[in-house]
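Starting off, we have a lone chain in the form predicted on its own, written out as structure tokens.
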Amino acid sequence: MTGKILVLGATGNVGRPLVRALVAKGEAVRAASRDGKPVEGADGVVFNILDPMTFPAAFDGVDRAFVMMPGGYTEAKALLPPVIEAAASRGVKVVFQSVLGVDADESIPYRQVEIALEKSGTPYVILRPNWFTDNFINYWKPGIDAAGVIAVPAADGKSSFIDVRDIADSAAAALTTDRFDGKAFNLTGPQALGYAEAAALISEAIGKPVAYQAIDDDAFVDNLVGAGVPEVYARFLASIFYPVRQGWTAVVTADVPTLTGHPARTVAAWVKDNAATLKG
């Protein structure tokens, strides 16, 4: 493989790690995003997912893609198909980010972005993250530092919290060679816990008191739209707490280890590379 590789969302918490470890191992890397400005050393592009005339100068010239659901958006039914069949018209192999336990049910839109995906023709690689560990930040910092807790509505479930850097070496593993081709894989870290645990942690790293608050749905919604997340993506994150509840996110797998060679990261790991922005 000698073409270019085009990463959607490069400017995200996954998109922006995942640039920069392509462009490490030599890669040629085009970075879509909304700016199109360079990223991480990458030529940039504009691409917006609402607007499939972006499409075509994005693709061009591309031979591999890593596509994603931007951030706060919803819609995957709607909007990943159109991208999908544009990479398979042009024959460019796609490495598409999903969720976590997906193939449940077939009903699940991710699930049939995948279908659409698996059906398409192109070689493609499937990875379904678990909870990011880095929501921690994302959107449960600013309960830390207003009132040092994390409130969500999780109960007593457990998750095996990835971090995000695990996922971009994932996906560069994933797009740099075909011996990966044709397969789901659960993205995991080593570890299930709680939030109660996650926050004693970040507790411990950061030298003030963080505690879990277990709350119900519209609480958290309330919470989130309060911090300044749109009301139908706050419903959408309150949602999938559902299998939390469950217990489905407890799964551990070592589909990490497998793609990258290294040993997934702790949770406990990403506390300490992060307690300087916790305690920001």
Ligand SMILES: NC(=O)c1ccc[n+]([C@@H]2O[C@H](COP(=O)([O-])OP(=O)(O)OC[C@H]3O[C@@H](n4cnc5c(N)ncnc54)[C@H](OP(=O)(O)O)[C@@H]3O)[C@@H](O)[C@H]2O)c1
Given for the second form:
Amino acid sequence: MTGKILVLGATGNVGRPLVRALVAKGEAVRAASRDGKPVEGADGVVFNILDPMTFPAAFDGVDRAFVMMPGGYTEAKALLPPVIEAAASRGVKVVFQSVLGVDADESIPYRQVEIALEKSGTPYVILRPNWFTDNFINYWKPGIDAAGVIAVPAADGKSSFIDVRDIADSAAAALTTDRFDGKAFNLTGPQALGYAEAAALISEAIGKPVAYQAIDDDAFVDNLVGAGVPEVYARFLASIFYPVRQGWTAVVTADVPTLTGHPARTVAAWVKDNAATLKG
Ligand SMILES: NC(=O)c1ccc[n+]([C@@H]2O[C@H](COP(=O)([O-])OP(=O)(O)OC[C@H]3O[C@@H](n4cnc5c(N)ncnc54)[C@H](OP(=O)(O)O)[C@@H]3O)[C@@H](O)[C@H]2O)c1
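Can I have the other form now, the form predicted together with the named molecule, not the form predicted on its own?
Whole complex next, starting from this chain.
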């Protein structure tokens, strides 16, 4: 593997540390975003998942690609297959960021995208991350700042939250060797924590009380819509807390160490490394 690697969502949560990791490994990277600017020392290319006219310039001349759907979109089954087709028709290996648990049922849209990739004939690796630890900043920080509260419909469900740096390291490994081709990996942190335990860690780091408040789906949707989130996305986010309440997101796997050769980062380590942002 000596060609270029295309990274979709290169300015995003996983994309940015992935570009950084690949550049550090000496790989030639093409970083895709809607404005096409360079990212972390890598050349940029314009890519819009809503506009297939942008796909050829992104995929021509690369031999591997990190494929994901940006946050905020829910139409995986409509948006992702044309991207996979653009890769497969050029023989580009795809490392696909899916979602933990979607293999529970073949009717789940993300699982159908995985199946399309498996049948495409192009080399692939599927990565299924659990809930990102980074959501405590990206999604829940406004509640922490305003009221010292993380209010989500998780009941007492635990999750093995994963640090985006570990997803990026896993993707970098999958992109730079063929040892993992044709396989799927369930990416988790090293332990399952409840939201009250995570709130306590954050509270200690920022020196302010932070409490977990278990709320129901409707209250959660009302809060998000009040904060400007489109209702359809708020309802989607509420729906994905069902597996949390069922205890399904508490599973811990060894897939991060298998892919990266290092242990997955703890929530405590993430809180320490992100304390300044959590305080800010
Ligand atoms: N958050 C979680 O807990 C979690 C857990 C498991 C799986 N996932 C999955 O992970 C994915 C999100 O990953 P992430 O958080 O790394 O992504 P993200 O940060 O939300 O993605 C944003 C990136 O996508 C780009 N982008 C935005 N709109 C775009 C468009 N229309 N066309 C092309 N690029 C666009 C952004 O660049 P520009 O704005 O610069 O264009 C940016 O680079 C979702 O599919 C989600 O289902 C999330």
